Amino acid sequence: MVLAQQDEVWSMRRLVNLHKMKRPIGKVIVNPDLCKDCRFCIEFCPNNVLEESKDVNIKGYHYPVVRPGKELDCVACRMCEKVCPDFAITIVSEEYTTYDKYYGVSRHAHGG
């Protein structure tokens, strides 16, 4: 039921040139030895890409890692990089994907 409602909303709010618009894919690079487990990066990530690791660094702190299945969800906004007081995170944006590929919408759904 909820999925059907989301499909209905999606069809009403789609962008005309969705297959041409690109969004960056950010690659999160964490230096675990610099992290002090403040969790700012996890709390401020708008796409909920990061989570706390189960492992600890040499100082005994948990460091952030990319959540399983969220590897393509980072949009390289660099919020985690900006809020990290220890400069333990770097974001690299080298790839782009189109929105229709990201959301799994076929090109024919847009009439083009």
Second form
Amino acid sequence: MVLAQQDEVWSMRRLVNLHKMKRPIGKVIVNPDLCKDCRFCIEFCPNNVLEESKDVNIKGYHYPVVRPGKELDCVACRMCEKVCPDFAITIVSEEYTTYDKYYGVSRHAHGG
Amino acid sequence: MSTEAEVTTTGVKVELPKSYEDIKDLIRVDRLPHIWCPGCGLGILLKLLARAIKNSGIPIEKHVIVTGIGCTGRLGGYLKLDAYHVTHGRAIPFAVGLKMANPELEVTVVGGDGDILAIGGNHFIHAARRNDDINVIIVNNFIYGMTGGQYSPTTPKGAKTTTSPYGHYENPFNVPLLAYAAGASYVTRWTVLHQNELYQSLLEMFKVKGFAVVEVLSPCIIYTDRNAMGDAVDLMRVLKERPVIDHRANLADLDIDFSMKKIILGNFVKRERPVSYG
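Having seen the form predicted alone, could you now give me the structure of the form predicted together with the partner chain?
To see the whole picture, the full complex is given below, headed by that same chain.
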């Protein structure tokens, strides 16, 4: 009962300036020839953006690529860049998206 | 300089990405990709050490890296610094000699657990006793990785290695307690995943007057292979989930056993003791 009430409260609450709030979109750049397929970036990505490629590099390792359909999910937290031991992966974040545009207005405005 | 693609010794065209622009003059790009196994934590330590050296406030000409034998011994070769690669276990006496000859230098020893604690164990405790003004980074991967997986002084009891195929039956070193008891001025332990904390303690290590010990826990696929623990990623996941950060932990509780249920990290010791050399 209490939970239901809280849900109602949360559905009514909405940030007034949500349409103005931005978050960065990260662009994953991989240098395939440096990658050694340790899978650290795939494991530690909080948004599960990366996956192993089907191709191999010149040494026969599968390098990370962006999962299809998850191109806009990278939030440029740079965790993959930090855990990569091989200088192979980097994140460039020059674009921004607003929350309304990405998640849809209804999800935030009416509590999902 | 290294913004253009450089052709490496392996024939790969390598260009350091934009995010490494701050350390591009410290990394030998022509040597990449480095020789360490997939899943080794040493590449992460290389990045952090280069960043720490760059931002330490001490001129790069004053920095010296001394490494012994082992996988970790290759670390000096990827840095554009005065780096010395010396005989097995003798990195610390070499570094002490450098510091005695020229006290202005900032000498850092990077070594593995076997290099520093087994073969150079005597030098380690006596440099700590004298409190020589050098920095020691011990990369602890619980095994002799390069030579094929023999047990090292930090291999936990019960671990299977090439030289202990039915389970190791000796007790391992408790490295922070050993360093503290021998007299080190600064003792910390972090993993390669706790990068912000490790970076801060590397910066602190350069400032400390006295013997500074930073123990870095690193995954090793040789260790995980011998013990059927999966891949290096699985050990890295353990290092992500299990550790507890406790700066005031009792140093006697810092043992790491084979199950790795209790890993305590933190900046344990910082004290001032009279310095012998440097």
